[in-house]
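The form predicted alone is given below as one chain in structure tokens.
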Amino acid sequence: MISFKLSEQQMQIKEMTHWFAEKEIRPIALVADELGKVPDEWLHQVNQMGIQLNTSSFGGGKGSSKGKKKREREGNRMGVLATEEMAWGDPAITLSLPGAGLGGPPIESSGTPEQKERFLSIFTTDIPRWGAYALTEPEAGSDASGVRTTAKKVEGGYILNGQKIFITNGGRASWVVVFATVDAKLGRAGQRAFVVEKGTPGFSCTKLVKKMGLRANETAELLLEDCFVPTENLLGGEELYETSGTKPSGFQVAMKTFDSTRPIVASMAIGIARAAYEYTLDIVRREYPSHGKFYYLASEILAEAEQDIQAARLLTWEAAWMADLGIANAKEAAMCKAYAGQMALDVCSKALELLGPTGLEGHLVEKLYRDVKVFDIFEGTNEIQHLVIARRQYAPYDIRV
């Protein structure tokens, strides 16, 4: 049986990370969500703090894992843990603090040894800095084996053609990782992944998307023209495509990767889902009796949201014990991503309807409303997670979905 008492250590991490959003996110999130960007003196200071969003080890920018006794990862349950919390406080402003953010999972997940010190030791340095991960394409979203981006092989490197759009911290990220497809008549094994550094010749941010939500956060649309990208940042060197047969490699990176960042998303749909209800509760209970029609039906209505959001937080946490004992679980990450993207726009929705006027633009849960909506859309659709479901449900009997 899985336990689901925390022990010391993931208890501390929970309250010292809602410490952190309470005194430190909460405060700043609506002028964060006006001035369209979080603060530059912030998030110095909280990089200064040790605090980073790295997807695949919350928290763990900085320092390095050599020299630990080895024992049982906890990286994920970890990160599910303290991005509930501080997606509570802000969901843009979590996704904007300083780390590898998503281009940590397939860095550490596919690169060499020798990728992983140059990519990943820049985040243990007082200057904030940023990885990113660019996938998605105007002609590919949740296919995501129809990447258009090109990649032809000369010497020395690869020449890459192409545009990603929807990037998350592209603009400012010191590096990106890039897929492209080196002969896309192979389909998914044609794919390769790269890290293109910021000031590569070719490589551009050529525009700030304006968002309905996440306002705070930068979202990136990146051009590659004629860009040279050397061998050695072909993540996982060339030997990982030259021994994987027919297998679509760079396929199966991104792939892995989103088997960790999905339950992330999820947690931090849960944390938005939470403070949708737990303000939405607090008004409640301070403004009504208990008694009347009005108070019967909002308590039947936030008793449902809570049931929601813990069954959610239930499929999350299952989903990252399997992926820290190293168990497949892009069935679950599927389901805990799928379920809590809904769930959470469902309880915004219902805390707008019972807060009336309290609901309306400037006030928290409108704020929230709006920022939940991408949570079944990125990191694939809930129509893909469905698939990704029905696929390994099907798998025993051989039938294609």
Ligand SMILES: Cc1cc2nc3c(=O)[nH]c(=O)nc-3n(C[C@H](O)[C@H](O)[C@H](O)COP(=O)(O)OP(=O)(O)OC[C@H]3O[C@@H](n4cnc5c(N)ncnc54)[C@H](O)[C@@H]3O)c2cc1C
Contents of the next structure:
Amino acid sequence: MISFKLSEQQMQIKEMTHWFAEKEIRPIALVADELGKVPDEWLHQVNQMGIQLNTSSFGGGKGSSKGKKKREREGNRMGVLATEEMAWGDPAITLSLPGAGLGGPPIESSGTPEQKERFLSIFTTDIPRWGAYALTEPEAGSDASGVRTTAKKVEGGYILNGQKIFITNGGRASWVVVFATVDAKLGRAGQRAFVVEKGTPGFSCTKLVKKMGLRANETAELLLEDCFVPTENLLGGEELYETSGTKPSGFQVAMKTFDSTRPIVASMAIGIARAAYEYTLDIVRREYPSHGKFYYLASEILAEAEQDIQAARLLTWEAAWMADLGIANAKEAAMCKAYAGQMALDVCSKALELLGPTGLEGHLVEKLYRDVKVFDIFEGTNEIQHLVIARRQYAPYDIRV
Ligand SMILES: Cc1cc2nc3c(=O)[nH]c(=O)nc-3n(C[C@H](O)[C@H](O)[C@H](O)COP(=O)(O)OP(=O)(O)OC[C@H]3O[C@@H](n4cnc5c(N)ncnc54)[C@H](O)[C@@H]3O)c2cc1C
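Let's see the other form, the form predicted together with this ligand, since the form predicted alone is already up.
Starting with the chain above, the whole complex follows.
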């Protein structure tokens, strides 16, 4: 049987995060956008309150193992519920919250127990800290197998050289999961994932990118110049790559990450669409007579928006539920990400149209419209999500696309 009813614990998470988004995030959304950053004092305060963007289920060693297991099984569903509410408050601030962020899932899924402890426990302190995930390069984004950053094996570790671009929280991160190749000729099989720590000689942030949207969230360019990374920081250790033979292990680490991060990113897009929809609905209800021509047009558009938001949400819940149960969900994760990203873009565009020129005058919807565009780009563009889906459609017929 299928149940769409949230458990008591899930309702609590949803309500708590909504309360936080309404009271603490939304009031500073436009200010942070204008400033191009989230105020440091605010980040310190929320970190003290224990509010983080942790996409991993690392519990910091507290509680019984029985309780911890239960949390882990629900981690993806809890994650999408909470993230929708936070992003409803503001997506750029949500992405800026302290925590492992997109760097959490690769460590969680492929790190050794020692690496999980070492890299994920740093977020359980009073000081706000960030993790990051660096795959994209000038020549490799959609085509993750095209990574050019090199990793040369030397005694005790590897020397990394290369450039990473568009890295969320990359400049402020305490560590970054960096994808590099030990031999470009091996293609995917040559890829490895390293945890590169801030302050490592040869590792630097060269630029913070000025963006059209998500302005309050840091996007960085990183440089690795003869950067020595010890073997202990090779994600999963040498064994992970030795036992996988000719399989594309580093590439697999990158792809596996998407199975849990794409539903999270989809839920952010849903939160943005809901914010734009609710904001516009409120104005239409208050300012237009219920019998006017405009009112009927607006009702049609807003009804469709609500329906599409719910469709995206159900796709996302399913993908998160599958991830929690350990069911292969690459197709469903791609579906929810592609659908939610496009849907949110459409809803924000329609909301802006309904508000007319006034919508461009410092209204929340104007900001959301700028913020939402990237949701059909990062974590894989829509074309790439459709390729992921198509590959699985053709797989039974042994046809490669
Ligand atoms: C704000 C922001 C934050 C980001 N954060 C991160 C981060 O934290 N870590 C990280 O690693 N990356 C990050 N990215 C990078 C992002 O994931 C990439 O921009 C994205 O994957 C697209 O890659 P690309 O830019 O190289 O575009 P390209 O791969 O060059 O794509 C250009 C166009 O070609 C299309 N295309 C490419 N290949 C195909 C194909 N085979 N079939 C059909 N169409 C195709 C694409 O869909 C796209 O429309 C971020 C980007 C932004 C803008």
